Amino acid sequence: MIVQPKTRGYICTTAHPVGCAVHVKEQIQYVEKGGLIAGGPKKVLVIGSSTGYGLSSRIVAAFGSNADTVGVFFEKPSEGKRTATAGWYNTYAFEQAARAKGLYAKSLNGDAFLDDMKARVCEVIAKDLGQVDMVVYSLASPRRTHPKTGETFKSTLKPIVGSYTNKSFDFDKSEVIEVSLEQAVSAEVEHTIAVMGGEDWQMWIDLLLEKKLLSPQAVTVAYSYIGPDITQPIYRQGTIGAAKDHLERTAHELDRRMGAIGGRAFVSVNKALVTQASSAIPFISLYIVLLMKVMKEKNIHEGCIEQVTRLFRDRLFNGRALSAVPVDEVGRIRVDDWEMRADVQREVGVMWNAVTTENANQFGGVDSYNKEFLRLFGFGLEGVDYNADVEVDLKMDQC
């Protein structure tokens, strides 16, 4: 089958298996160039492991620390003329590379919010690994069915205080546009917290503690975002921000509970990146277009793999005691520090005020953004023949 990108808004409906494999290989090579991480984890569970920060976390753990890994995700295999999702191909490539290096790698495909999946994962850990010394929580889902009540929640992207209007970018039309979002009602805030807050993370950790599947001095980390003043009304001060606040409060509670085994729980605040999730957020995509240009010009641009590598090497591990992990005034790890530098934000702000449809590509980084977006689905990778017939039906028996 010859696979070409088919995009609709912020969605690409196809994925290229060879391109995804090359993308995974590039990330592995980046990690291996840095050598082994001193004191890094050896048995790692990644919840939300198939794309973005979760995939990079699994790669850094395996190829930066020789860790055995269990990954949990919700992806679709190929069906008829439809390719599998990019996350499916990413995981297939990761497993092939990990096993070639003699590392244990098992993946479970399904809804990580449900009790059945949690039970399956616990069984795998107990049987194959005994315990894990790190749990990465990196789920990105628009909805969640509560495992106890059966109620389904759907997240919403809205401001909490008043309506909000600002610039955004329409990638279908390649235009700078104006978008307005109405104020959220209380139920929408509550639903977003139920989907994107810390309750499910806490359920995972509580169960792993109960079943004694966390080793002494184990660490768990979940990912968050703060962002600049430009996006505050819609992001950090909006419904998603309320969920992130809940996630960060949960980290403090989990840190207390993890203390019983000498472990720690952290939230890592990461930088804005081109991901499937961020591409769906109005205003954020235009901000990332401008941010990429500024950070590339300053030679400090990072993708997921660079961010997670820096998190592992410079913050969490590399011989550092958990009590010495550097955090901000409210206990968060910050690897968004380069994004939030005063000079970076000043230049992005100037560009934000001046950007229009006419100057967007030369003034911003629209082409770079589009290339990064397509790479998420395995397109635009060097050395891949996109006119060649490729096998799209890749089987993963353990999923």
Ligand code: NAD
Contents of the next structure:
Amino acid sequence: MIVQPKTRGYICTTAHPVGCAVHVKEQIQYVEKGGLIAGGPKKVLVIGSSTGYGLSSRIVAAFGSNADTVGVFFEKPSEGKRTATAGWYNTYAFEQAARAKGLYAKSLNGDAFLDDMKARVCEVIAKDLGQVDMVVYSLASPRRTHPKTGETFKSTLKPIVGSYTNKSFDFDKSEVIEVSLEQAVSAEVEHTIAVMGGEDWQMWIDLLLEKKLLSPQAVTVAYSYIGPDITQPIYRQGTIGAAKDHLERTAHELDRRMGAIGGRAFVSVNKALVTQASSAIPFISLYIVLLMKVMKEKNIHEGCIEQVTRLFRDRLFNGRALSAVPVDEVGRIRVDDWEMRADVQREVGVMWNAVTTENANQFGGVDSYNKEFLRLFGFGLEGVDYNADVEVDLKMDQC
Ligand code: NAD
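The form predicted together with this ligand is what I need now, so please give it after the form predicted on its own.
First the chain shown before, then all remaining chains and molecules of the complex.
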């Protein structure tokens, strides 16, 4: 089948298997170039492992630290004329590369929020690995069905204090538009916390501890975001921010519980970048357009793989004791340090005030953003013949 991108707003409904494989290979090459991470993890569970930060975490663990990995995700295989989702092809490519290197890699496709998936993962770890020494929690989901009550929660992206109006970017029309979001009602705040807060992470860690599937000095990390003043009302002080506050409080509780095995739990605050999850957030995508431009000009641009590599190499491992991991005043690891640099934020702020539909392309970030977005689905990668007939039905036996 010849596969072309089909985009609708912030969704691309097709994915290119060869392009996704090249995207994964590029990430592997980046990690391998840096050499082995001293004291890195050897058996790693990644929850949300097929795209974005989770995929890069799995790649850094495997190719930067020779780790055996178990990955959990929610993706669709191809069906008839429909391609599989990008995360499916990414995982297929990852598994091939990991096994070629002699590494164990098993992937489970399904709803990580449910007890059944947690039980399946525990079984796989007990049978194949015995224990894991790292758990990365990198889920981004619009909804969650609670495993005990069966209630389904939907997350929203709304301000909590008053309504909010600001600039955003309409990628379909390529226009800077004004978007207004109404204040969330309290049920929306609670639902968003139920989906993107820390309860599910805690359920995973509690179960793994109970079943003795975490090795001594194991570490777990989940990902958070803070961001600049411009996006505070919609992000950190909005419904999603309330969920991230909950996730960060959960990290403190889990850190206490992990103490029983000499382990640690951290939240890592990562930078804003183009992923399937972030492209759906109003205002943030325009901010990322401008941020990319500024960070590229300063030669400090990073994608997921560079961020996670820095997290593993410069923060968590490389001969560092878990008690010496550098954190901020409230205990969070910060790899958003370059995004939050005063000079970067000052320049993004100036551009934010000046950006209009007419000059958005001249700022140069829109094209880069679009290219980056399409790369998530395997399009626009160097060396891929997009007019060639490709096999889209790639089978993964474990899924
Ligand atoms: P993403 O959309 O690229 O990846 C989400 C992953 O979760 C995928 O592997 C997907 O298959 C999996 N998933 C979703 N629902 C699932 C379910 N019910 N069961 C099993 N798997 C499921 O997202 P991302 O941007 O990499 O976000 C990951 C984390 O990083 C989130 O907590 C996000 O808030 C955080 N973060 C993102 C950014 C950013 O700019 N993208 C910045 C800082 C922090």
